[in-house]
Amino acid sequence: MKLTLPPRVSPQGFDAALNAFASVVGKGWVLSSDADRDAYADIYAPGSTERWPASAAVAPASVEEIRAIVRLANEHKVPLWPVARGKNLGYGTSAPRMAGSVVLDLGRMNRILELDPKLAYAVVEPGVGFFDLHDEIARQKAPLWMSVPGNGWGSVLGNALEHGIGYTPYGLHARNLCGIEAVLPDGDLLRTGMGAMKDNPAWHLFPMNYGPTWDLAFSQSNLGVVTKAGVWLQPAPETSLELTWDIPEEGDIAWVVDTITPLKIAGLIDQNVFIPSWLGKIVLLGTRKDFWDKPSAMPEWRVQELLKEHKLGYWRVSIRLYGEESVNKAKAEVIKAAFKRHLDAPPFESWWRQGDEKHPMDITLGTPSAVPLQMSDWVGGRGAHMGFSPVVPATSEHVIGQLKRSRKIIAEHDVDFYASFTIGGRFANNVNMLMYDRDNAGQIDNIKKLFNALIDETAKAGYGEYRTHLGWMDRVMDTFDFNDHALRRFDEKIKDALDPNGIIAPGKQGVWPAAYRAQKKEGAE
């Protein structure tokens, strides 16, 4: 990838900045060759990776090195784009929102600093991946479980800070963060919560502090660089029971949601309940050409044939219970009775008990897996995906409305329909997975138009995305329009006060510092 300099930085100034960074981390950890820049490109980019090019990367190994780099970045007016492990697939991976930014790669900071089996938490650096923490828990034989997202090869902190979701009782990952250490845009060092008091042992135990609580201000944020955080973990249960139903019809999602939501709010169901449509299972059985070899979207008659052939429902609901066996059995009877009011078929029941092996693909047991990445192979070629992910109230009215809306728009663009709903209690997170071949220009153009239509029409109905790809960050922020975009104006005031040079992640989540606000339209879709 050719060199794209940061705005307002000359070649001589850029070289001076890289040399200054090398004086902190060593020349080997300043990565500025064409191959290095390629390594930080968005491998799932809907279009050219040169829409969001990094100028270089620098990889510190300590908090003090980060502080020094941030100070030097201010001195040389070189913007930084922090990444934990850069595995944010479908959202931009390691690529920066503003062209020419230097990626601040935190992957070398990969220590598990603390693992407390009694109070069920860990303290980790940003480079710690889900597999790393899983293996350390196993090595120490700690009676703890993690919550993991669908794709488990990313960073524990990175996923939580990007509002990632898992499928256990601890599935709202940002909510599991307790006590953050962050380097601020001027190089100062902050500890949130009880950590604001030196050596306070309750730092990672109490989720608030004296005065305003700032932990979540660093999530989906460009207010600082998180260097470590506490992460709450789930105590390993005595048993776990999974109840699985295949739900026959598309419209059945209405009663499914209205059945699960009150049970979830009441605490009878602890986990976030993931409800994928049929394509979520078919992608694990082969690629698209194995089931439909035409370029058009798979028609409904073919879908029905596949459901019969593979004995699948249109949706699959798996509800997992955790705890003592007698309690799980009692909860299961209540849940089965609720489902039986709408569906005569009994669920498939599967028990896990302490001492049993965990299935390596079962993320509801806290086991990280990379198998869901297989979905990118669905369309063939150099497969990739993006997710359109609005949040709606967890009622049949809202879920059916959003389902019909997104289905209609996706059908109008002749794309296979792959949706899921995750019931987190009072909300439902609706992910529409859009898959494409990165080498097919027609598919890329169509996916972009489709994504824009989904954002616009969903916003007109009153719903917003909770997370999106780099190229659409501004467009999604535009949809949060209450009181003349008061949220964005508030974010920008704080950003400008803390980061007058606009050094940390300009443009992230549509928040631009004054120094770079003129760059907003560049790289936007």
The other form holds:
Protein chains: 2
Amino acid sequence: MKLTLPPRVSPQGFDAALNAFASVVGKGWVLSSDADRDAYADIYAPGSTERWPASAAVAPASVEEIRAIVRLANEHKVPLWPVARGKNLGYGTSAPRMAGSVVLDLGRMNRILELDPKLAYAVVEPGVGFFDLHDEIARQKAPLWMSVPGNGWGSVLGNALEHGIGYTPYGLHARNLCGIEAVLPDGDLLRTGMGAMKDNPAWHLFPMNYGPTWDLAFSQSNLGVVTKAGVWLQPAPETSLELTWDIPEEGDIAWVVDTITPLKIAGLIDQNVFIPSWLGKIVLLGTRKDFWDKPSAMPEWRVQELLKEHKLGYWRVSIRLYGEESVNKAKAEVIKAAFKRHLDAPPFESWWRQGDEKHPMDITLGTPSAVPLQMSDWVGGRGAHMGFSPVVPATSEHVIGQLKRSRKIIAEHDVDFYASFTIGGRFANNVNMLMYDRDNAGQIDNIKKLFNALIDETAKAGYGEYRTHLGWMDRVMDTFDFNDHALRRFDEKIKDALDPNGIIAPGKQGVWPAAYRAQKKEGAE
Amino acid sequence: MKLTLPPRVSPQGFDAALNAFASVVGKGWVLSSDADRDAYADIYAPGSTERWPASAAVAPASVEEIRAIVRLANEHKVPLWPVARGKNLGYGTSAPRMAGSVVLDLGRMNRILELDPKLAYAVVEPGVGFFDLHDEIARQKAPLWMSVPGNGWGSVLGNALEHGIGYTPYGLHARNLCGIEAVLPDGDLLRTGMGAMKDNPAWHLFPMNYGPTWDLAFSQSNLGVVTKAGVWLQPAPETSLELTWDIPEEGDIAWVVDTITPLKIAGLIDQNVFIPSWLGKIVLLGTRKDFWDKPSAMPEWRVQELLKEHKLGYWRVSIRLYGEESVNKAKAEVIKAAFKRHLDAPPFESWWRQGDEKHPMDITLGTPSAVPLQMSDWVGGRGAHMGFSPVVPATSEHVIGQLKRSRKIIAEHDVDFYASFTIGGRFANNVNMLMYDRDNAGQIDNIKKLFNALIDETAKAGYGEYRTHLGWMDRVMDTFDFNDHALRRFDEKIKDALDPNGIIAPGKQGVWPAAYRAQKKEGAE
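Switching conditions: you have the form predicted alone, so give me the form predicted in complex with another copy of the chain.
In what comes next, the whole complex appears, and the chain from above leads the way.
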């Protein structure tokens, strides 16, 4: 990819900045060739990867190097786009929101600084991946389990900061962050929570500050570069029991949600319960052409045939319990009785006990996996996906409403329907997976229109997305319209106070510093 | 109390401000007589109530009135000190940190705006007390339980914002806040989380923003006036079982903590477990003179006599389980087996089942109570208390270390020892209750010295307080010393950006706006 300079930076100024960065990290860690820029492009981009071009990347190895780079970026007015491991697939991977930003690649900061088997937490740098932490836990034989997302290649910390979710009792990853360290836009260094006191051993244990609490002000944020954080882990349970039901009809999701939510809120179910529609199972069995050979969306009669043929329900629900065998048994009876009121078929039951092997693909056991990414192969070609991800109250009324709305819009755009609802407590994360062949211009164009329609119609109905792709960050921020966009006003006021030169991640999540507010339209779909 | 004007405000300027406030709320709701000022003094003040004098109070009835007052306060440069119900006993009640501040009394804003029996949450204004919400739940027969602190007179919202704790599964009150509305220092109005979108029904359900999350930036904070918030409530359980042990020796707290913490982290115990020392029971049986008639601290031999006489352990532990009877039974067996390893005596067991009356004094059942305040009568005279409240990791090593340290310092100051540890997860809140007769100058002087010593020595050992009284807010903020007080620098940078005139709660938690930074030394002990 050819060089796109940052706004208002001359070629000479840019070279001077890169040289300055090289004086900190060494020449080898400033990456600015065409091939380097390709490596930081959005490999799932809907359309050209040049839509969100990085100008270069710089890869520091320490907090002090990051502080030095941030200070130099201010001096040279060169914007930085921090990425942890750059695996934010479906949301932009490692590409920057603003053209010409320099990717601040934190992948070399990959130390696991603490792993406490008793108080069940780790302290990690941004470059630590789920597989890394998993391996280290195994190496130390620590009695700890992780919560992992669909893509195990990603960064533990990056995923939590982006509000990623998993399917265990620790599934709302951002809520497990406790005590962060961040380089501020002026190069200052902050530790939140009890870490604001030197060497306080409760840093990663007590989740609040003395005074205002800041941990999550640094999530989905451009207010600083998070350089380490505490992550709470699940103590390895004595046993685990999984109850699995195939749920026959689309409309059954109503009673499923109204059955699970009260048990989840009451704490009888600890886990984030994932409820994927049938395509979630089919994508693992083959690609689209094996099941339907026309370009138009798979029709309902064919779906019904496939469900019958593969003995699948429209939805599959697996509820996993963790803990003492006697407690899990008692809980299972309560859950089974609740399901029995609506469905005669008993669940498939599967016990795990200490000493048993874990199924390597089961992310509800905290094993990282990249298998769910297989869905990107569904459409054929250079496949990719984007997720449309609104949050709705976890009741049948809201879930059915959202299901009907997105299903209708997706059908109108003649795209295969693949949705999941994850019950995280009082709310459900709805993810609508939109899969496309990156080399099919018509498909790409259609997907973009579909994405716009989903955002707009869902907002009209009163719901918002919790996360989105680079190209739609402003459009989603626009939907947060209370009091004439008070949230954006507030975000940008704080942004300007902390980052007067606007050098950290301009445009992230639709928050623009004054210095680059004019760039807002570029790169927006 | 005579009038103390705010800094740099003339008597004429002050009158003009009060008249302007009266034009918003009506004359009757601007309170500025000597008697009015007394009513907003710290009734638990260690020493003179004039140490933290309010100049007046203004009591708005709506969000729009608050916005108007905040705008006028900017115009007239008159600082406001927001209080919810002003019952922050032990930490300053309704008195302001900075002399001459006008108390913004939110007590009239006392509506319960929503009470959702299914998704288990309420939306409350700051004036709603624990008793109010309890009554409304009962009136609606909603299947919901509350989490309440030791003083049920206080505000549900105020308590959560001040990081108050309770003794139920919802005991870390700030973590149950979800979706707040705040009037910003310039009069703008912000809604956090999904509430940043007009009428989004997930406002009080999903605990994160699109972009940076701000809810807890408004706790222990002077960045805005919180005007409403969602508060998650516990679904009424089918049954509840309480297991109570008297724990004989002081040193036994080591195994008690190491037994409870893993069960709490694993989720087998949901509740915040409160472990008070013996004086917690004795204060309910009489006052100090009934047990020990000398001014010096009660000696160890007398303590031992009393424990024997009243058949008390040095500590008492009650663990309460909530939920289905079968699940509670299974959990109880696990807990009893864990305790049995250290203590032969079986627990006292007490079941509650739906339909049973709740013990009106049992705050672990979510019933608000003011009985724990009785401890203030212990010393005689106009009794009061302050709490020294550090947070420590929930392991025997740290708990014993803190116990020994504070016990030694308190003994050196010849004061009765009354401590509790509340295990909230990976951490424990240690509260050391210091009781005093407000009219005994020698006692007050001693308590202040003791408080200073506790803060300084505890910080030297590496631990911080999670909350403190007005007079010590700066001293505690001083202990958060990482990177030359980076936290305060960050807090004050944001404060100055949002509140250039410094009119919201200057000095709160040691965060001073530029306009009043010179006032820092006044009112500090």
